[in-house]
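The form predicted on its own is given below as one chain in structure tokens.
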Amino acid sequence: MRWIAALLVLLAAGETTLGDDAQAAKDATIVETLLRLKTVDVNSNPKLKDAVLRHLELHQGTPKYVDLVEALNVLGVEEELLQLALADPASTAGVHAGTLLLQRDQAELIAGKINGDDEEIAIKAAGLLGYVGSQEAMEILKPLVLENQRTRPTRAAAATALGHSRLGEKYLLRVVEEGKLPADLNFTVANVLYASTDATIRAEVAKHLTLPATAGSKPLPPVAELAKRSGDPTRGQELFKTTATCIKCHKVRGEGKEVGPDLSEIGSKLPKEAMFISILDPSAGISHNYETYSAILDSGNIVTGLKVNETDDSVTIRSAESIDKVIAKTEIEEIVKSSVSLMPAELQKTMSEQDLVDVVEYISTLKK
């Protein structure tokens, strides 16, 4: 073994100016024999880690990249093994990169991303380790729900990633027991434990917390169960125009109103249980440019709405019935932004819980 492994450092070593081609043959060549060999350390022949680094960069992004550099040990690739485990965090390939990544004791870099001014990378940075499933993850993820300064996005994101595990389940029915619980959480940590396949949870969690209710005052059961049922999308379209009202806030193809997301592609964005949350927790997922804004007038008055405009002299703030309200900054007090969506809370309550299931059904359809 010690002269293949000689000859394995000779090959790597020699003449690296061939074509791509041959290159990659050559380095594949490598790869392969290291693979079999399993006793060649990697990081400590410069040449052999260039052969390598090179083959993992034709699978850059994929399942096999995380499997070779598993197999092979290979270090300095964190930062590679992050960005493709946050591409896709609930996928096997970016569950293996987070574990793998646990394992080398980079569970810094991973806070980093939740720490960081990134929400849309917080939020997948915490189910990340939600679906990793660790005590490790676990423990990351358990202060997260009570630090106020955070986000709500982040921290219902954190919660509903600790109901990925029963460590997570136990320690959510722990928060909520004592009373310590931050009251934005409640819809998120009751669906989590409502869900549970464990039924001394489900039935501790009733003591304290229940689900949002219909127009006929029925709790409803918890998003994952809603996302399985079939509606009726016509009769959903419907709804969407009348008792739901989402006509008023949303476009779809042209039609209705433009103070939130413009809705005529959701069904390739968001699957249903997103957005059941959606449409039932509204303030927990608020989109990029939709935020709420406050805007504190000299006169006591304040306006509140979507910031669409802003300029050295005004800021324009768009109503819920979208309209637009151009403000002097001179009259500015200050402009406060709310973690709270413009969205109203409470839409199921004009509804049956047959009537929400077609209007998620209706949208859904609404794609490319």
Second form
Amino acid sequence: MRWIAALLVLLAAGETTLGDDAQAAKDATIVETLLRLKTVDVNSNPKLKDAVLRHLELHQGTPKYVDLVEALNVLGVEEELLQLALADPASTAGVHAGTLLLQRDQAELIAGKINGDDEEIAIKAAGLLGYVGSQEAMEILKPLVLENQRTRPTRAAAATALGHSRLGEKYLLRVVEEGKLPADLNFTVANVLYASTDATIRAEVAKHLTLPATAGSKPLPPVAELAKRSGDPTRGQELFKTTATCIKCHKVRGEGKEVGPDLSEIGSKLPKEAMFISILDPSAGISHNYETYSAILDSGNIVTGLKVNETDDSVTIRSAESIDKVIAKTEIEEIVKSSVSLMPAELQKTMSEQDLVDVVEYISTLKK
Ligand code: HEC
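Next up, can you give the form predicted in complex with heme C of this protein, since the form predicted on its own came first?
The complete assembly is shown below, putting the previous chain first.
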């Protein structure tokens, strides 16, 4: 065996003026041999490592990349593993990369993303830990739920992530029982715990939290369950334009008002589960560019809505009724961004469970 290792090192150190194809073929041979040998430490020989890294580059972002990094114990590629994991935290490769990072004591790297300025990445990083699901991952997630200085979507992502494991569920239940859960996470956590496969947890949470109720005060099932139902899209379309009032704020193929995002292609953007959350808990994740602003005027009046335009002298605020008001900056004492969506939180109260399912069925047919 030892002579094979010696030979490999020689091979790796050999000619450097090879064409790309020849080089790639040689690198592949080296990697194949290393995988069989298992006794050679790639990290201790720079030439061998270069060959492995070149080979890895060909597999960047793929499950094979993670497999090779683990099998050959390639060190120093943690940043690449993290990128791969965050690109798709809910995939086998993503979870494998995340698991490897924690095994390599790189929890800080993932925590850094949760603490960073980019909310979308923070949400993905929290989700990643949930899918990894190890004890260590849970310990990182637990305090996040309670940390008020974090944005609500990040805290909600941490709570949802905890819900992927029984230990996490038990922790959330305890937080609820002790009355420590921030109220803006009630919906998120109720959804997680009502969907638990553990009947005791479901019974316990029912003593403290309720799921949103539809017309007739009938509580809805958890979102995960709603998402499995199928509805009548034609009926849903009718409701969208009438009782459910969606058309007052959303455009679909040219019809409707423009307070919220155009939903003409929403079926290609959001899975059903996310649609239910958008309707039942609009403030859980406010779409970019649709944040609510409140302009506090010198007169004491407050104008709330979307900021649709801003010049040197004025700000235009669009209300929930789709009325645009141009306000002179000289009249404004302060303008603050709110964490509450302009989309009303209790729309489901005007609908039955079937109505809601039908509306979601309808919007999920709206594809590119
Ligand atoms: C008073 C206005 C208003 C009404 C009524 C309303 N929405 Fe919204 N909706 C908004 C606003 C504003 C946003 C963007 C902010 C946010 O994400 O919460 C939004 C966001 C959404 C999103 C997420 C869009 C995205 O691109 O991520 C969906 C889905 C949605 N609404 C569906 C509906 C449905 C279905 C109804 C009817 C049951 C409805 N909305 C009623 C204002 C409204």
